[in-house]
Each structure stands twice: as structure tokens, then as C-alpha cells.
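Presented below, as C-alpha cells, is a lone chain in the form predicted alone.
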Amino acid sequence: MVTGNSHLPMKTTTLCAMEPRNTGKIDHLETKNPGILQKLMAMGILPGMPITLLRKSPSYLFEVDQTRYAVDREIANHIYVSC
């Protein structure tokens, strides 16, 4: 019998701090700017979503859902994934 918490800890870093064919899950999205939060959320990028990034240049394309998107620097800084 196997005691205590058997999962490894989660750690939780921006899109653009992943590597390149890594998965992780979208943990939160944090900006103060209303009008990336209300694009993100209208492209289905929400928590609890798993994320893939496929690669960062020349922008960031990442797959969420069987989607593919593709954003600049700025919109992947903001999006946090636990992985």
C-alpha cells in the first residue's frame, strides 16, 4: 500500500516559457487588457483545456482541442499552463 500523495507537484509557466511539443494543461489566463482576455476566451482558449505548443517561431502555434492557433508573444505570454 502506497501512502501519501503518489502525483508529482504541477508547475505552472507561460506559454512562451514551454518547449516546443510539450503538453500541459491551460492553468489560467492573466492580463489586464479586457480585449486579449475576451479574444482568448472566444477561441476556446480556457482553463482546464489541454494545451500543446507545436512551436514559437515565427509565432507561437499551439493546438487546444484539436485546434490549431497561432499568436505573437504578447498573447502567449499571457496564457499560464500547468505542466
Contents of the next structure:
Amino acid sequence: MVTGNSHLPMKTTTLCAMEPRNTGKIDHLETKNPGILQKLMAMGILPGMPITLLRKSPSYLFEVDQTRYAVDREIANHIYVSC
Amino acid sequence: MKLPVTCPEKECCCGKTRCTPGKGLPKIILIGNPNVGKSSLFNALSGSYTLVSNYPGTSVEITHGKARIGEREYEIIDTPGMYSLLPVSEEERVSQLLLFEEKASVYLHVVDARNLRRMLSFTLQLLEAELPLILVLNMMDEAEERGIEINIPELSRSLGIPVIGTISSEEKGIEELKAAISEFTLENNAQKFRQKLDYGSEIEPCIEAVEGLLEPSEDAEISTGISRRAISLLMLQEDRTAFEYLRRAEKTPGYWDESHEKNSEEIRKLAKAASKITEVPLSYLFTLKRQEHVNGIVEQVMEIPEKSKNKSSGKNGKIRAQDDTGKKGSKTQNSNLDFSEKIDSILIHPVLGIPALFLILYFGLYLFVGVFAAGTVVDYLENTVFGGYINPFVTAKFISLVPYPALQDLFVGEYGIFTQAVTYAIALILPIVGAFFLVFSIIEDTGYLPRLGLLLDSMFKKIGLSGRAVIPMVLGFGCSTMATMVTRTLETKRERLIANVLLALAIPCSAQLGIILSILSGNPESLLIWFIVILLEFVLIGFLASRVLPGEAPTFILEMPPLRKPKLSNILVKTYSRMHWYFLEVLPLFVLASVLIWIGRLTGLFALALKIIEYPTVWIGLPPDAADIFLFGFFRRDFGAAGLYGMHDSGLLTGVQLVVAAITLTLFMPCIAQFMMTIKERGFKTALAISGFIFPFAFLTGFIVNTILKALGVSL
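Condition change, the form predicted alone to the form predicted together with the partner chain:
What follows is the whole complex; the chain from before opens it.
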């Protein structure tokens, strides 16, 4: 698996398990569902990028780089974050 | 959404559906992610107008325009947004196909300056495709507002192509861009731009092998501007368009020597082998490699101030220092950002968001469109201006000039072209759609629609749609023909079909909605019953469709553009342009209806048709005379609604009958134009099936509502 490089000991969770207002780094993307993977990559949600979760309800809202994205739980489960 | 381009010189298209200004001239193609301002740049360069909004996916079709830059004229082409050369959704595929089929002198890759890091990867892909490229950093103002600094000359050096900063909404940087284009095309592309990225020793041999298979024989004509390497990469990712291109090339005689016959299979085998080596999908690997390269460039050329929010992984002192100085300089801008941040958090709040939505609906839709436009304005235009002055005058003049009763009937009779078609179109429909499009333009330019998508996603999931479908649904309240076209931004076939059915069935278009709001506004209970029945219908049919139709549940992912203050000029131009489009679509159909009814009355067919429709009309508890409005409804729902307005005006219907008629008419198939669009987007069989379901269903619902209201002894 290709991952974002980090030298500090960090724990990795999915975006769903993160708390709102917390920032981490995208560690890797779940690659089993090619459709979702393709969408995430196309939109620039990629390993190594810092990610801030802003909201969990009504849907997941997060910021990567300078852009905000809204996704549902299904997709949030495909994003693994280390923080 | 796509409207005909408004040409400043009125030389080619005005009003026609097909418009290809500048055909045959050297081409400029605009490419880029959704919502980065391609359309607004297109407008600035060509001096024409195509729709600009604040949500991804405004343009779902290719727009052609003509631009004069320096001494030369160009054909300029705006494309639907795409994230990468490998498309995910249908409108991206539209753009990808264009890149395969056209060969332009210049390609402008438009990016949002704030998001350079995310968008440069696509630039690299375009360079890999060896397209003559200029990079346009748009929305420089928003980047500056956030304290982002970009070293443009350095970026240009490291990419090897011209880079221009612009603010297309304010037409800043356009002159520089034009100069760059002139210079670029004068050089006649002497230098080929290429940026060869190394994807690693494991995979490079596979890429080269595919490239080898694609090599045409020496004198073959190459029909695409895209490099073989880029096509090879797409093929390794099993891209449909790339394979279709290959199949076409295979059919072209003389393209390859005979030894190349089985290329497709060979390539598929290579792709399989390659992904075995890497263990992850190849697209994942390619994207990460490109991003690595982008990160290297971005670190050299871009400074982003770190946010004041808590950040666990921040560790660069130098950037933080930058942040402090940047902040002092832009204190007012920051408080602006804070303010819009506060509004934003209300709009998408799971609890507060709903009353906020109702406030918008109440003021924007009910008060402004329903009560003011459809009530006050229409009343004045219809009864005073047309009813009191214009129509009596025209009728008297016509009758004195043309002494033939049959012709009098055609033009100024009860269903006459002038007295009915033109009067309805101008006095009734135009003010209502105008008011609606004005409100809608303001809402879409602020960026509220994606927020509504976020808010409603989990509810929409229950009816088989994702939050993304909010955009076509809301658009449907304007015009369901436009909205049917926008369903192509939805990701799965299943979702597009459900959205299409719901649009055709339960979403009233603005003209119809305005009339119904105005007719029922006198009686809140009637309005409530109408609203609840239509909402139930929407939910029920959506729910059933999502159960019955095969396929996977939709997933939701949507970019959230910042809230922006709408620009008055854009709103006015957009409202005008939509009204113009709507009017041109509506008037011929209304006139056609008048003529058909006239012929029908002369031959007796009209009476026969009315007799037939009288059955279901009486069946749902309406007087036989109301058959008229359903006959009109076959032409357009809003025409039927206009008929209903007439009957209401003359006091022919009781409260219950009004509600039943309004409900049945709302559920009716919208109009011929929407039907044609459904055929275009979904195919003839599906379109027919949808209508075959809707007509009986609309009457059935009317019947049920009437029976229930009667049984309960309700009088309204």
C-alpha cells in the first residue's frame, strides 16, 4: 500500500471515527471499490494531504487543502486518516 | 444547464438551438475542474454570454464562441468541468471525447489559484498528452483573500509553459491572457511541450509496451491531439474512450500494418499484468506519482498561511511567521470570511438548516413569485393591460380589417393566437418565470445549492437519490426541460432515471407553480392540501422506484464552493438569458396549440377530444368544462395552469375542485419539450414508459384526493 510519509507514531482511523474540528493527514484510501476510489482521487482527496473534519451531520463535511467537500458515510469510510 | 449562447454580433444563432460561431477558425479549448470559472473566462474572452453559477456542473454541454484576439480570430470552446483525463461522470466524458476529437491551437487549463496543489496534477496529465497548453490561475482574488502567495514566473519555469493569473469575474488579467495566446499561436507551437513523468521501473515497461502497440504506420493520419503515451496510460486504466478510439483507428484502413490486429486484447492483458505487479489499482498509483511531482512544484512556488485553527501536524515555523504578517494585512477580509462562515454553519446545520430553507422558500418562492409576481403583477397585466386595453383594441381593429369569421376566430377568438397564446405567454407566464429565475439566479450564485445537497442527502437517499440530485430538482422548479438535461451530472443510470421520473411527475415548473400558488394563496388550507399531496407523491414514487429499480444505492460526494456575494450584473444577464430562452420555447408551442385547437374546432375534432377527456375530468369530480385545461395541459403544464387561472377567475370552480384540478395538473407530464429532452437523455422507450405511467397516475391521484375530501365532507 502506498501511504503518505510520516515519521511520527500516529494512529490511523477512518474519517468516520474522527472528531469534528480535528485535523490529520490522509494516510491512504480504501482501494476495494474502484468507483469510489476513482472519484476521491479525481477530486484531489489523496494520501499525504492534510484534512480537517468540519461536520459529521447532516453529512460529512471536510476540508482538504483549500477546498471543502461534502460526502456521505459510505465514502467517509473509504478515507483513512492518521492523526 | 445550457442555454443558447447570446452572440453580441447576432450573426449566427440568436434563438436557434444549434450555434457554432467561429467554425473553421483556429481553436482555443478551455479545460479545467468544475466550478473554477471556465464559463466566466469564456464570456470574458468571447464577449458572449453563457451561464455562470456558483456550483460545480453548471455547464453540462460544450459551448462554442468566437473571439478576436490581437489580429486573429479564433473559435473558442468551453467544456463541462473535468477533474482528470480519466472521467468519472457523464459530463466529464463529454469533455474527454472533445479532447480526443478536436485539435486546438491552444488549450487553456483553468485552475482555481487557491487549489493549485489539487489541480496541477491535471496540468501534468495535459502536458503528458502533449497539448499546447497555457495554465490560467483564476480566482486570484480569493487566493489573496486567504493570504496565499504564488510565484507565477517560477511556476511557469518549472512547468515549461506560460502561466497567467486572472480574476475572470472582474475581467482582470484578460489582456495578459490574450497577449499570451497571441504570442503562443504566433510561435506556431514550434516547441512541443512535454513533461515526461516517470511512473517507476515496475510499470514503465508496461507503458512502453502499450505505446509500442499503438504506433501507427508511417503515413497514417492521426486524428487526435492526444499523445500516444497519454492514451497508453488511459488504456492501462481501462478507459472506455481510449479503447473506442483504438477501435476506430483499427477500422481506419492503412492506420496499422496487419500485424497489429489484436491490439485491444493485447493491451487488456498488459493492463491485467501491470496491476498484478503493483497490487493497487493502476489509477491509484499513477495519481499518487503525479501528486508527488506536484507537491515538489507547489512547495517551490506557493505559500499558504496556516490557519489559526488547532492543527496537530503543523510544524513549520517559517510558514507560521508568514501567517501572522498576512493576517494583519487582511483583517477586514478575514472578518468577511468569518461572517460568511457563520451564515454557512447555519445553512448546513442539521436543525437550523431546515427553518433557514423554509424562510428562503417563503420569501423567495411564496411571497415574491407566488403572491407578488403571479398575483399582483399578473393580475395587472392580464386584466388591466391586456384585458382592459390591448386585447379589446386589437380585437376591434382585427375584426374591422379582416371580415372573415374563421380567421377572426384564429387570431382573436376565445382560443385565438393573440387573445390566448400571446396573452398567456406575455401577461401570465413571462412575469412569473422572470421572477422565479431572478430568485433562482441569486440562490445559485451564492452557492446555496450544494449546501442544500449536503443538508438533504440523507433524506434523498431514502428515495434512491443522493444530495447531488438536489440541483436538478431545484432547477426543475424553473423549467423541467433544463433540469432533465442536468440529470446527467448524476453518477449512476439508476439515479438519473429516478430523478427524471420525479421531475416529470411531481416537480411543477415555475410558471405552473406561480399560477397555482396565486390561485390557492387565498385559502391556506387548500395550499396545504396541495403541498402535502404533491410531497407525499414525490416521496412515495421515489421510494417505490428506489425499491423496484435494480442497481446500487447512490453515493454522495460534492465539492462545496465558498459562499459568494452574487454579482448583480451576472444575475440580471442570467435571468434575462433564461427568460429569453423560456419565452422562445413557450411561445411557438402556445401558438401551435391555438392553431391546432382552431383546426380542431373547424373539423369538430376539438369537441370530440373534449368529450373524451370529459370522462376522466368528471371522474375526478370536476365540471365537464374543465376538460379544456387538461387538453391544454397536453401541450404544456403551464398552459393548462393558465387555463385553470382563467376558470378560477370566472368563479367556475369550488374550493375542492380547485385543489383537485391543481393536484392533477401538477402531476401531469410537464410538456412536449420535456418529453423530447427525456427521449434525448434516456431513450424513446423509457420516455414513453414514463409518460404511460404519469397520465393515468395523475388522474388516479386526483380521483383519490377528491374521494377522500368528499368523504370527509371538506369544503374549502
